[in-house]
Structure formats: structure tokens, C-alpha cells
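One chain comes next, on its own, written as C-alpha cells: the form predicted alone.
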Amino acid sequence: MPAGFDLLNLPADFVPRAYDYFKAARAASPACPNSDGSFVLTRYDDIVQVYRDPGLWSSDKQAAFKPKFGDSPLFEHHTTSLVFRDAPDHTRIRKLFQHAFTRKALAALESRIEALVDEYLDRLEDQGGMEIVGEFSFKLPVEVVCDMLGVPAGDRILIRDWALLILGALEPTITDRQFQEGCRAVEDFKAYLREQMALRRRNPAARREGEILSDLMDAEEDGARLTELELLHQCIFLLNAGHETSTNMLSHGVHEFLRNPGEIRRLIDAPALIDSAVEEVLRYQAPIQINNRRALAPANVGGAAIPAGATVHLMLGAANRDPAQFPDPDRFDIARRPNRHLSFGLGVHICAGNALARLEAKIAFQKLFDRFPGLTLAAPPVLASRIRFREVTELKVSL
């Protein structure tokens, strides 16, 4: 096993077996070089100490952007969003939909994400199986974000093919047919919004209490509203990683399970372990893999010496299995305490929907196995060739 790798030429292999490059990596060097003059982090101390300096490490993204996507829609887009903003903009941004998120909001939630749930198991139980992803695992994210933020229930299949072609363009390399349908994606994505927008004008009946796209048209922070291109690239943003990241932590977490029967007996048996049970598979597989900061001045990372203005690639993999961190941190135990994992970040920018996403797990996680504790996995799952998303494409499992 090579001791670093490059993420602008990976190995054929590296999507398999990412958690042994990540190992070696891990081992060799506190900051691996890349061949563009970037450097990959693989500890779970260095990604902290980036984290937690955010005067330091920029999470704005416009140079490292402007070669890859030009001025285009995609630049747009993923230096307009709120992950890919700094203070003051980050600050005042997020201040305005947050309270999307707030412990009452989430409670009003939570009835309707048990339905769904109950929905999705009982056509479980009459198939006698289901393909988890597309039929459970991506339906109960992209159904509550779209509740959220007031998108009708007939156009939420659009949702899903924007958000791959748009979060797909973060890849590390991407083809020029990836680039203009991404491209496309966030203008379709943006005339979509604009409709919603123009019909929640026309006709204020049409807003319902609570729904995040007319709360933001008429938000205000400190006097100041969105223009209209934050607002679209907000609401983007939202549809997008609100049920990303979500859907695969669900189908991560259903296939761990299954590998690990004996972690299913222990939840049906101990229920009060439902909290530890979806941070062990936040840990195991963290959803998203890579993010990136951008040093405003020469840093030193564990020892290594980071010029000013090069990115650093966070590798949340590589940290969340950290041995200095997590003791056999190659074991899935759903009792795992304490569990400090990075997957949903640290800090200023730490995921605004986490406990939205927690919240999902749990019931879940809960339902499915106290509904179906015998479950089965009927194929092996299929992997994502994607390296910033640890993605299962499909999952089949059985009664």
C-alpha cells in the first residue's frame, strides 16, 4: 500500500479500499503532498486544529474555484453557498435560516418523518424486500427537505438529478460532460426556484406557516434581506445537502447493521443505545470524505509546513478512523462513547441540518430493525466512483 496517494490521480482501487490508503497516509506524513501543490490531512488532531482556526483557513472557494469552473454556473453556485463563505457573509447568512433548524421546528418534524417511515416499511413488508436507496434511504430525506421548503410533491424527482449533477462537480476531476450538466442543473435549478417564488408572490394562500423558502424571501438580519441570487443558491444548497448527506449515512448505516447482526440485537435490547448507534455510523462511514480550507498565511500542521494561499484537503474517512483518537477504530460498535467524530465538521461551519439528519437516523434506524430484526443483506451493496461523497448506489435487502 503506498504511504500517500494524489487526489487528482487516484488508483484504480482507491473507492474500495480508501480506509487502508487513508491508513498509510495516516502514518507517513502529517500533510501529503498533491500534484497541484495542495496537501491532503489524514489526522484527526490536524483536521481539528484547521477546523478551529477559521482567521487561518478560509473556507472561500473562489480561487480554488475560478480555474476549475470559470464564470460559470457552477462557480456561481458553489461560491454563493453558505459552506463556501466566510465571515462576515457565513455569519450573517446563516443567521437567517437557522431557525429552520431550532428544537421546535425539529419537533414539529418528527411526527411526519415517523409516517413517512411507517410508509416506506410497510411496502417493505408487502415486497418481502426493497432496494434500500432509492426506496427508503433517499425518499425520507429529499421528502422532509422538500416539506421544508414548500417544494410540491410531484416535482421532487427533479430535486435528486439536480443535486448529483451539481454536488457531483466537487469531485476532485470531472469530465467536461460533467461540467455542462452541472452547469445546467444550477440554471434549471434557479428557473425552478424563481417560478416557486413568482407563485408564492402572486399568491401569499400559497405560503405554508413555516416553510423555508417564503420565510427567507421575507427574512431580515440587522435590517439586511438576501438579494435574490443568495436566496436561490441558499435554497440550492439546502435541497441539495439536506438529503445528501442524509441519504447516505441511511444506507451506510442500514448496510453496517447488516454486516454486524449482533449490533441489531443489541438495539432491539437496549434501545437507549439509539443515540451512540447513529454516531458510531456517522463514525464508520462518514458521508461526506473531503473538505477543504485555504491558509490566508504560512501555517505549520503537525510539523509539516503549509505555504500561504495552498488548500488543504480534510479527509473526515481518515480522521474519524484515527487510532489516537478512537480505540479500534476499525470495530462498528454502536455503544462507541465518547465518540468526537468530524463527519458533520467543527466550528463555525459545523452542518446547520445535523440534528435534522440525527433526528432521521434515529427513527430509522429504530423502526426498521424493531419492525424487521432478521433483515438480510440479498446482494452486496454498489459504491459510488465518487471520492467527496462515500455514496451507496444501490442496497438490496430481504425478508
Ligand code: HEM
Given for the second form:
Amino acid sequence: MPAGFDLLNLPADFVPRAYDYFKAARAASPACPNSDGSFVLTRYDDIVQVYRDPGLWSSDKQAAFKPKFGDSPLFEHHTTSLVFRDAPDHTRIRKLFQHAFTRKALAALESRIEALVDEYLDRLEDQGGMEIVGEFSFKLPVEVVCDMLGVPAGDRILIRDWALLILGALEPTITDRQFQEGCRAVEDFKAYLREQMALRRRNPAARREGEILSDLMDAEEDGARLTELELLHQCIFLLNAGHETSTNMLSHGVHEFLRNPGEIRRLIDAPALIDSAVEEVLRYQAPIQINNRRALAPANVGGAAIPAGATVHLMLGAANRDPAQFPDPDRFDIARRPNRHLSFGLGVHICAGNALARLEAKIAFQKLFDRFPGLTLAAPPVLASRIRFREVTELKVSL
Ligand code: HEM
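Please could you give me the other form, the form predicted in complex with protoporphyrin IX containing FE, since above is the form predicted alone?
To see the whole picture, the full complex is given below, headed by that same chain.
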């Protein structure tokens, strides 16, 4: 196993052996250099240090994305959404939809999540088996996040393809076709949201109390807080971020439980373990594997010198298996405590939807294994060859 890896020239077996590569890189150096002058960080403490210092480590992607995306719709999207911006713009935008994720707002979603999970499990029972990704773990988060934003039920199928094309363009290397399709997806998504906004302006009764789209429209009308482009790109980002990651959390979770049937029995015997079980699923297979930051001044990470302007890739899947933080890190242990994994990031950009994702996982795993403790894998899962998002594309189970 080579000691480091170059994100721009990954070996063919990287995805199935990612954790072996992380282990070798973690042992070799605090910062493994890439062929484009960027660095890969794999140690837990170093990654925490970077997250905690947004004044030194910028999230702004203008410099990094210009050569990759030029003046394209993908550039516009990925440099306008709040996740890739710094204070004060980041702070201003984040405040605008913070209230959609309060405890009270989430409590109102709980019964809807329960009803959706029950519906999918009824289908699983009727069919005697299921392809989990398409029929369960994609559907649940997409329904919930579209409810929150205000996307009508009939249009939800559009969101998945757009999300895959837009987020897929964030992979370390992309083809010209992926670039073109990503740009078209951004334009189609914007046109779709503009129609939704026009509908609400023509007919205020189409606005639903508490929906994020209407709230952001109010902020746009108050021009000082949000421009139209900012509004569109926050909605696109929320709709994408709100389901793709959660889908993978649910698919990986079902898979890890089925690979470890002893942990299903443990959960059934001690249902109070559900909270730590959700954290362990998140730690064990981080749905987002890479976050990035750019050094605004010369920096030192774990003893390695990082020049001003260099990008660092924070490998969350590697940090989550760092033995200095997690004893016996390759063991899937649903009672693990403490479990301060980094799957939601940390610091000012910490995932705004983390409580929602946790709630979805809790209800999904609890209900699934309560009802079907003998669920088994019908075939090995299929993993996508993506690096930034650790994605299961197919997971067949049977009763
Ligand atoms: C298991 C599911 C999820 C995972 C693993 C995840 C992971 C992450 C991570 C790692 C970040 C930090 C990015 C950075 O610092 O560069 C982030 C940011 C964010 N996530 Fe999530 N996320 C999940 C679900 C959700 C959901 C359900 C929503 C909303 C409905 C959401 C909305 C956001 C937003 C708005 C940000 C940007 C926060 C900011 O920049 O201030 N996420 N997420």
C-alpha cells in the first residue's frame, strides 16, 4: 500500500479500499502533497484545527473553481451557495434559514417522517424484499427536504438527477460531458425555482406557512439581505445537500447493520442505543468524504508547512477512523462513546441540517429493525466510483 495518494490520479481500487489508503496516508505524513500543489489531511486533530480557524482557512471557492468551471453556471452556483463562502456573507445567509432547523420545526416533521417510513416498510413486507436505495433511502430525505422548501410532490423526481449532476461536478476530476450536464442542471434548476417563485407571487395562497422558499423570497424582497441569485442558489444547495447525503447515510446504515447482525440484536435488546447507533453509522461511513479549505496565510498543520493560497482536502472518512481518536476504529460498534466524528464538519459551517438527518436516521433504523429483525442482504451492495460522496447505488435486501 503506497504511503500517500494524489486525489487527481487515484488508483483504480481506491473506492473499495479507501480506508486502507487513508490508514497508510495517516501514518506517513500529516499533509500528503498532490500533483496540483494541494494537500491531503487525514489526521483527526489536524482536521479539527483547520475547521476551528475560519479566519486562516477559507471556504471561499472562487480561486479554486475558476480554472475548473470558468464563467459557467456551475461556477456561479458553487461560489454563491453559503457553504463555499466566508464571513460576512456566510453569516448573513445562514441566519436567514436557521429557524427552519430549530427543535420546534423538527418536531413538526417527526410524524411525517414516521408515516413515510411506515409506508416504505409496508411495501417491503408486501414485496418480501426491496432495493433499498431507490425505494427507501432516496425517497425519505427527498420527500422531507422538498416539504421543507415547498417543492410540489409531482416535481420531486426532477431533484435527484439535478443533484447528482451538480454535486457530481465537485469530484476532483470530471469529464467535459459531466461539466456540460452539470451546467445544464444548474440552469434548469434555476428556471424551475423561478417558476415556483412566480407562482407564489401571482397567487399568495400557494405559499405554505414556514416553507423555506417563501421565507427566502421575503428576504429577497428586502433586497439588503439576499439577491435573487443568492436566493436561487441557496435553494438549490439546500435541496441537494438535504437529500444526497442523507440517502447515503441510510443506505450505508442498513448495509452496516446487515453486515453485523449482532448489532441488530443489540439494538433490539437495548432500544436506547439508537442514538449512539446513528452516530456510529455516520462515523463509520462518512457520506461526505472531503471538505476543502484554502490557506489565507502560511500555515502549519501537524508540523507540515502549508504555503499561503494552498488548498487542503479534509478527508473526513480518514479522520473518523483515526485510532488516536477512536479505539478499534474499524469496528462497527453501536454503543461507541464518546463518538465525536466529523461527518457533519465542525465550526461555523457545521451542517445546518444535522439534527434533521439524525432524526431521519433514528426513525428509519428503529422502525426497520423493530419490524424486520431478520432482514438479510440479497446481494452485495454496489458502490459508486465517486470520491467526494461515498455513495451506495444499489442495495438489495430480503425478508
Ligand atoms: C447525513 C446527512 C448529512 C451529512 C453527512 C452532511 C454533511 C455536511 C458537511 C460535512 C457540511 C460542512 C461543509 C463544510 O464545512 O465545508 C455540511 C454543511 C451543510 N449542510 Fe449538511 N449534511 C447532511 C444533511 C443535511 C441536510 C438534511 C440538510 C438540509 C436539509 C443539510 C444542509 C446543510 C447546509 C445548509 C450546510 C452549509 C452550512 C454552512 O455553510 O454554514 N445537510 N453538511
